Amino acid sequence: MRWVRYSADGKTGYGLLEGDSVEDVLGGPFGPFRRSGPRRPLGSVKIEIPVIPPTFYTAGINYSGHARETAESEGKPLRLPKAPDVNYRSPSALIAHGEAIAIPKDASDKVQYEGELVVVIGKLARRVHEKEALSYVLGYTIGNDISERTWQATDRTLWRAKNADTFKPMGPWIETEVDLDRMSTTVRVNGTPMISFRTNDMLFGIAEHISRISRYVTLHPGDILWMGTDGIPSNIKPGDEVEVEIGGIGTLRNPVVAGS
């Protein structure tokens, strides 16, 4: 099942995406719902951010290849985390599929993409055992963790390097049925493949993260967890178009423009 949040006829709500058409529903993915019609061509609606999260969580270093290549490029020893390392991001940085990533005019040229699997929590989770953790997931979508590396290296926190407006494209919809072990993530810039990796080759899996977070912090329906990335990204610039494709979900596509 694919849940798409969209705007049409001056209203924003959820629908079920089947093929190239969207069917209206009464209710939504986090509670009771029923199909209400009508069906609309997907191309006739504006796709919105698939969920406005109460809290936006991210995994820290979560792929060994990314950690190793980053350490080598910076001339530092490899230090892998011993447990899931959880961060927070600002929901105000989120933009939808098709919306523009705006690079601030005072940013350096080291602005980079990171294609990530996004987990959408479906029900209240508190002190969840790892074996049961995936039952608390509504579904999955795609994220592009835009990062300004000069700010990331010099600021004491990541408040602007990772959270500047438009720096978190997410979408285009929520897929509820996936085979995590068969998924792959590919990032393309202007149609050219830049990075490709097995999506589920994580140091710490989704269940481990949900269990660890919920031991201390209650997860709520609509919370999101971005699972990290692999490989070494390249710089992007105004005029580029970045695509993140994850098998079984779809493709998140966003143009890059110069910001103010």
Given for the second form:
2 protein chains.
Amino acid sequence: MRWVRYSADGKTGYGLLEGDSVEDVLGGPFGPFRRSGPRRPLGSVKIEIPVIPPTFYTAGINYSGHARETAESEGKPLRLPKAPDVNYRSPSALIAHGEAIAIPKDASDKVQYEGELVVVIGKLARRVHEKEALSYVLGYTIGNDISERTWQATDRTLWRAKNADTFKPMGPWIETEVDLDRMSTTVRVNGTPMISFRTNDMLFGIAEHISRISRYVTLHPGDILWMGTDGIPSNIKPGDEVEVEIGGIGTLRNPVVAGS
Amino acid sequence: MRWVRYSADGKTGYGLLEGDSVEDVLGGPFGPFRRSGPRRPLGSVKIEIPVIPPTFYTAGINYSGHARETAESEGKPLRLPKAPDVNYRSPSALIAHGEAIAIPKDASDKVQYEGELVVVIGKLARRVHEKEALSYVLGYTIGNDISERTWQATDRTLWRAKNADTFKPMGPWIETEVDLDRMSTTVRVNGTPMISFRTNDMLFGIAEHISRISRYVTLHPGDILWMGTDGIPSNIKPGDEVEVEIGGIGTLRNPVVAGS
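Okay, that one was the form predicted on its own. Can I see the form predicted in complex with a further copy of the same chain too?
Full complex below, order starting with the chain above.
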């Protein structure tokens, strides 16, 4: 099932996507719902951020390739994390599929994409066992963890390096049925494939993350967890178009523009 | 004016506190409102978290005394931050005035308070000049930045050290009229004063924070910014009661219990 959050006729709400048409729903993905119609062509609606998360978690370093290549490029020894210590991102940085990534005027040219699988929590999760953890997931969407590397290296925190306005494209929708082990993530810039990796080839898996987080922190419906990225990304610049495709979910596409 | 968010008769909403009674309001602090009555004794209602923030910012090291004493106690050289690089906390960790701080079973005995001034943003703030920054503030409340120091020292992030469930008491209400330069913050444990400092004696002031953040990140109504703490705190344990008093606002009081 594909949940789309969208605006049409001055209203914003959830619908179900089938093929190229979306059907209005009463209720939504985090509670009871029923199909209410009308059905519209997807191309006629404005796709919105698939969920506004109460809390926005991120896995950080979670693929050995990314960790290894980053260490090599910085001339540092490889240090893989020993436990899934999540971090936070800012909901205010989220933008929808199709919306523009605006590069701040005083950013360096080292602004880069990171294609990520996004887990959307569906139910209150507290002290969840790893075996049952995936049953707390509503579904999956796609994120692009835009990062300004100079600020990332010099600021005390990642507040603007990874959370400046428009730096967190997410979408286009939430897919509830996936086969994690068969999925791959591909990033393209202006149509050229740049990075491709097996989506589920993580240092710490989704179930392990949910179980560990929920040991200390209650997860709420709508919370999102970005699962990290693999490979070494390149710079993007105004005029570019970035796509993150994850097989079985879809393609998140955003243009890049010069910000103010 | 004092905005209290509270529950009574099965409903949760905002009211205005005058003396010891709170009056129901139609609307709320982030838009138009009018007093609607009834008026109730404050003691008869359940005080809630004063706002559920879209984004939860924290100033980190923002008092020279705290920085100096921490450096001395760790035998490290003093390094004051050069710019106000904010960080994020988790809204899911917030609890209200009177609710219990639950210490996780596997926490060390180094669980400590940090009394902080909390700024509540009232209006959309984007690229705000320092001179006008305070006009974007709705008001001020009080926070207790509970921290488990062992996790803080060993985890890669502060996710559980500072964001475990119940680790962010905030309240009891939002005061809109304050005289920042005349305020002092006092932390008491079981009635004994532990730390007292001038609230506005910050490395980077409130206006400077708002101006700098809003250069890159749009602030939204209801966003909160915790301004940091001064002094060296002590450990708290189940059975204790912690109070943070800020002159001109009030007293945030929370019992400490053993968690699971």
